[in-house]
Amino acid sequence: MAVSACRIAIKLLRLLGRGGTAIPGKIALKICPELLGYLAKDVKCVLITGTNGKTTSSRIIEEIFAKSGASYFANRSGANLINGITSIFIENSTLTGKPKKEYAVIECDEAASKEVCRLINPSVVLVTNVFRDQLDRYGEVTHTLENILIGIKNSPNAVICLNADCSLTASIATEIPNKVMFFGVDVPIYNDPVSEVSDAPHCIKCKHEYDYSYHTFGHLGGFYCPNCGYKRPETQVSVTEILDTGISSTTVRVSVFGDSEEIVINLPGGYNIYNAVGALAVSEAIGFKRETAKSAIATFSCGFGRMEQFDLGGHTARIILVKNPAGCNQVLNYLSSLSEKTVFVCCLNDNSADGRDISWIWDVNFEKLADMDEFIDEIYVSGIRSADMAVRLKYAGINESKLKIFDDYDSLIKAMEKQILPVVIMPTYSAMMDLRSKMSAAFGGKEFWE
């Protein structure tokens, strides 16, 4: 009953345009609570789960499960709690619950994963990163790792891929007896970085303030607290170094059980390399080819919003969903990378999947874009609190000139299109879900569930 039901109502809500991603599997937990176990029995499942890059990580993963020839399903519209896991089971599965497919690619959101580590009981589970993120749902970050903790105690059987650099996501290591696999950065990213606010500048362990090696962002890099000794640990697959780093792609060399490899990732910016060595680090759990991989991290189409590309009719627009301060830094990082002319957007929604408190936009260095001046020719802003992003700006030291604020997306859509010069758009998730909708209508594009 509970797998007919949330069929029917995918179909309805496709067919009245909706995405049909959450609401079915609500209905069919109301019938069957306890149902994604049932449908998760028989199925391989790799859970990805932390603050930033989820969504790539899974598109990258599910491009190296793609060209190793496997049977899985992903939930690629983005739809990562309960309700949008169970409903792509359900998908994936006959009336009766058996599944399709062998394995499953499931992001997965970190107070979330608890409970759906516990139902789906994974195989492998990649931990990104910890940040600071929507501090009204997650409270603080120590909250965020407690949930994710709690998912990775739930997952008795799962190898688990630690990002070794995030001074949080590593301390999980001490707390489990499963299989460990950490992944990391072994160098600096940036050459002129954006300063940062820490969100971890203190040791997990003893509250010293840690020492660092080097930093790559945020809190992430070569720690070490000299107080007890608590250190970034040995990794299995790391970067040994940036060879490259272009508009579209970035090249690195990437050292995998101590071999070493030449991996080129087909996507810019710094956060990018992150999301392919973790993914890197799955498929040597799993036990894919490495030259697969290493083809599938050249050639993995990102997800939507996530450095998604639109062509404006001779000039394109790339959209980069940010949540939270660390985000917003990577993208200013990625600003200042480029040696064309620019015009910059920015998107601000307080709708409960954006996070109620925008405070954390204090904490973003906007003041680096007023160092890129000859370079970012306008500024254009809209979204719910477009006049508190505007204020943010302005205390940045923009020139006003350049700011334009655009009560709608149909008029900023349009300003955009009349541009002949490149677009970056930073939105929060909402005003990227509600941006990218028109602008795929407008210019094409997929659905987000597709």
The other form holds:
Amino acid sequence: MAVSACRIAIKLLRLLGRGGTAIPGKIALKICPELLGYLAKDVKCVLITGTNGKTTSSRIIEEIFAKSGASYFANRSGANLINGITSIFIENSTLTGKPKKEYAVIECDEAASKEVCRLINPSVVLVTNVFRDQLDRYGEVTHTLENILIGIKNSPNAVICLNADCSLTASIATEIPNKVMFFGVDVPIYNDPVSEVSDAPHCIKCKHEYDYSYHTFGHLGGFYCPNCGYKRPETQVSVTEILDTGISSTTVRVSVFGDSEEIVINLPGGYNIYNAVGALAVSEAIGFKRETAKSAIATFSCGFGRMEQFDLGGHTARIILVKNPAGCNQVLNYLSSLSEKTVFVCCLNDNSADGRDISWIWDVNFEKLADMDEFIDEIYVSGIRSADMAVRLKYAGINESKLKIFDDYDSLIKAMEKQILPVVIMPTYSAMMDLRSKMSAAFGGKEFWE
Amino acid sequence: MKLNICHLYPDVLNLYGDTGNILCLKKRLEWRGIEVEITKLPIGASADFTQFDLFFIGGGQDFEQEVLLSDLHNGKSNEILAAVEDEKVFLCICGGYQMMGQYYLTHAGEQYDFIGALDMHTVGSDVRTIGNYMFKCTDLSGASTVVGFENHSGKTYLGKNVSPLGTILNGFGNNGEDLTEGARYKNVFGAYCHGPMLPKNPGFADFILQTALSRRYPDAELPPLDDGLEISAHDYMVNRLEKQSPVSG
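Return one more block: the form predicted together with the partner chain, after the form predicted on its own shown previously.
Every chain and every other molecule in the complex is listed next, the one we just looked at coming first.
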């Protein structure tokens, strides 16, 4: 009964063109709260959670499944709370609730993971990292970590893939009996990374300050507690050398259970190196062929606001979603490698999906943009909190004459279209959704639930 | 002219955007040709407090609280108390604000003794107050309207020897009961306005700077700045909150 109600709701919402990803699940869960557990009973689930990199990691893992010819489905559109996840399971079940596919690749919100894990009993869990994110919603980072830990404790049969370089994430291993695989990056990534506040300067076990043998970014790297001895664990899958960092891809040498592999990652940016090795760890945990995984990492495309490109008629616009200080600082690390004059666009919203508290923009090192002055033609600012964004950029040292504030996306899109220079857009989540749908309508692109 | 600013505990009291306040103080002095030196004083570090004109203490996470309290009780508390009585200027936000009081009584009934520079205490509750809010500073603190974001579960109650920083126009403030927000004692300014309080409240930012400047250079006056962007960010939130019911953030 609940399954049928939900299927009808999905069909209706699709017909209305609203991209119904969460509402059908919400309706069904009202009718039957344990529905998700019932639908997931015979599906082998990979669950991806953590603060940053969930969507990109999920897309890489999905590409590995596709290239392996496995029968799977995935929650593609970032509908990663229990309602959206239930919807996608309903969509992939028969009317009597039997699964249509063997595997599910599920991106899951950190706070929702404890309940989702209990219901879907995953075979593999990937934790990408834990950073400060939306304090108005999640509270402090240790709360996020606790939520993820509860989820994993609710996953007794899963292999757990953990980021060894994140002292918070890696600490999960000592709390659980599960089989664990660690992935990481053994060497620094950037020559001149932005300076940033560490989200975890003190030992999660004993609260003493950590020492580091190297940093990659944020609090990630070779941490070691001189007081209690807690340290970065041995890795099974890790980057041993950064071979080439390009504008649209990165080449790295990876050690996989002792084998040396050269891997091309089809997205630039240091944070995507972590996403790629995390996905590779998952692939090894499931037992896919390594060549298939390598080929998937070299060819996957993410879209959906993650380095997504639009052709504005002779010049390109790239959308790079920004959500929190750690993620945004990594985007700036990437942008500092640009070598042509560019127009930057910052769109700041404060809806609940973005985080209602925008003070995080003051923890982002926008001073890096001021350092790149010669490559910045203009900075366009838009979104609900555009005035706050403009103030932040002013105090970062950006010349006020380069700042232009747009009150609506239509005028912003017109201005971008008139440009001849490449455009890089950094929107928060709900700004990305609005802007993306307007840009898709104007310049072509996929609907978001596809 | 030169002001020395001390950023206390930047290693642990740095929750969301606190560095924005330091940056704002720095820029607004530099734009006026006033020299500024910022000294970061993390846990375990010591310095001669008499050299500083202005102290900033931000908000932090519960996780680091024990480390912080043991550092305070190792001598910094007394230095802070002396600086407060010496009428040095302090801006204390959220956790840093609570810390200046007598004690914090957790929801579970445990009591943590704080610096005790201000006659006030905080009681933990099981409800967090989260949202944009607005208050009007008392005449003693410049009478400007301040907009910002509050995110706290502690309720702060002021004693007889401190006055509130302002009166709540929209939101929760100190305790959600007496319409007060923040505290003012000598030259200590405390508030729940977490994250970057100063950049979009340029009137309040300049009041703090003027207080610090006057203490060192009695005849100095801050010349005005072009605050067009700051004022539009300020006015945007004032207008948005005026449209809401006064109790919700």
